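To begin, one chain is listed below as structure tokens, in the form predicted on its own.
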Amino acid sequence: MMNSLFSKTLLSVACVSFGSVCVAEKSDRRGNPVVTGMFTADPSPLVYEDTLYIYTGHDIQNETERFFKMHDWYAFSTQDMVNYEKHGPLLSVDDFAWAKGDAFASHCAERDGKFYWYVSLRHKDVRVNEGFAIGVAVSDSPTGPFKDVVGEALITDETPNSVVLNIDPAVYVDDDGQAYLYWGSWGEARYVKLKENMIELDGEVQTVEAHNFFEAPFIHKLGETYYLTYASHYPSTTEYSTGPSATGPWTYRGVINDLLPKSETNHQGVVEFKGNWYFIYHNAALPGGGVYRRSLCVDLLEYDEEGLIKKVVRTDTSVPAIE
């Protein structure tokens, strides 16, 4: 049942095209941040038949005290951006035997009709360097119930090649069907193949080579050309790089989402949902947010006649409904 904190009068819609952004003539919009009864950080947006899911972190953390508290995860569903419901918490760091806390980002994709909800999180046995760690619970539901049916850390920091800190983990399908895990954190990324499974490493973990990169890698891919979107520097804004492939070459292309004021993070993700394009990001704008207190948003994605992604508007309205 939809929760009221998460749900707004629907106007009726008529839409008009600019360039490949269907916008609505009249329309109710939800406003940003797009949740406001809790704070909610580091989404990933997944789209399944005709719903839009967005799968976030939960701020805890108090206004005086310092560092990110997070213990679980939510997500949140939309069909034409305006209602939303609430789902969760879905997962939480006392559903995997091996971690002891931190809830970090995440990013859950479907496959096959099975969804897979890759998770970062302090390992509690393994430390070499952060002590972090990237598993995975899988569910045949976009809403769960999800399990950690690996029962240990697809990545540690043991993990031959792994960085200092293993968190943002972020998976992208190609076209022919091979899964890629990315993560990564302090300027360094890495990604390795996934099995057909997609619960088993599949070969070697390889470098990324991005420029400016720091953290929060992102893989979205329109016409031929593949999009790695990332958090660059710290505080940090969002910078992408283009490749012809999933594994790059990539070139630098620059800046689209600029500082965020009261947030030092910068997290997103892309998606095309019912042919518009969508930022998926947070800022800290409800009353007593900060860096530790996060809040979802969403605004229009845009490109121009060469395919390069145009900086972000973001808004305090959200974008318009669509049918």
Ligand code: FUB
Second form
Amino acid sequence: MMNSLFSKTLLSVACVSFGSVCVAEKSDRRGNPVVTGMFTADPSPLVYEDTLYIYTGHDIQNETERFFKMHDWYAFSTQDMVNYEKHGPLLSVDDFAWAKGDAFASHCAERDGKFYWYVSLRHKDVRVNEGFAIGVAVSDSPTGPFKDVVGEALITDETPNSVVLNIDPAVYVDDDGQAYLYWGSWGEARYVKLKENMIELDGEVQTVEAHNFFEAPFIHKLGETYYLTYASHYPSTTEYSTGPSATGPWTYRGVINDLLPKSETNHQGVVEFKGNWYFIYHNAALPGGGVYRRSLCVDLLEYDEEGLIKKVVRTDTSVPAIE
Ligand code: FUB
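Alongside the form predicted on its own that was just displayed, please also present the structure of the form predicted together with the named molecule.
All chains and molecules follow, beginning with the one already shown.
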């Protein structure tokens, strides 16, 4: 594991080469994207103790090819929302013996001091539709080491009622202890209960009915209301629905993040950390950025008096430091 401090007040000009682009390892600017030394995509947040961890994929595609090139996943941690520490790569395709490539979106959840990192990637043997599958790696620490203790995928193209593109896992552990695994793309969302051990399915795969859903489901809760945010259409906006339970029924509430310049995807996570709510997403704003070369961003997420999410105001400055 490699650790390096991403202090955005530093003036370092060290460069790392990814394909044909050379981007600064550390930036002289504060703000979005919050990681500038590499391309980072599909962020998902996790708060543990006094730290916010943001787990990301890693875009390494060059500027001319037309598909995602992704082999591994990282985490970035912060206590103050300004200084981020890089961890990783913490997990890669090679850590899953049953997989052959395409390290797509992921989500790490904590339960009873263990960390369960759900990932989507291409299965090497099972292909009925697009061949994507969802697996889980487990660790005693939010920064690993993570291990595929199951040794096989939880969801594949052969899972009854799975979708054509089994990507974008997100896990929510409800107040009663029941954990749910959500996923989906190309307009089809699914969920299935997880057993208490977090590594086995508990029952049948259920269909999620959410208006304008395209991909990237993510659940959070405020008060008694459950919020299901997701990418809509393609190229994607971020839209959301609310419901009285983790399984809906879902009432459509509208757009919270508009289309992104240069990024066709819009993949979000929502988290409360030290009294503030944050919208975690990617854009393509780094020099050399693009559809397959995305970057982690953080902005504030706010609610109105009725608990509805206000449209996200994307900034170049990111969010204020937490003292
Ligand atoms: O990064 C690859 C795929 O692009 C993700 O799985 C989707 O959510 C979209 O962001």
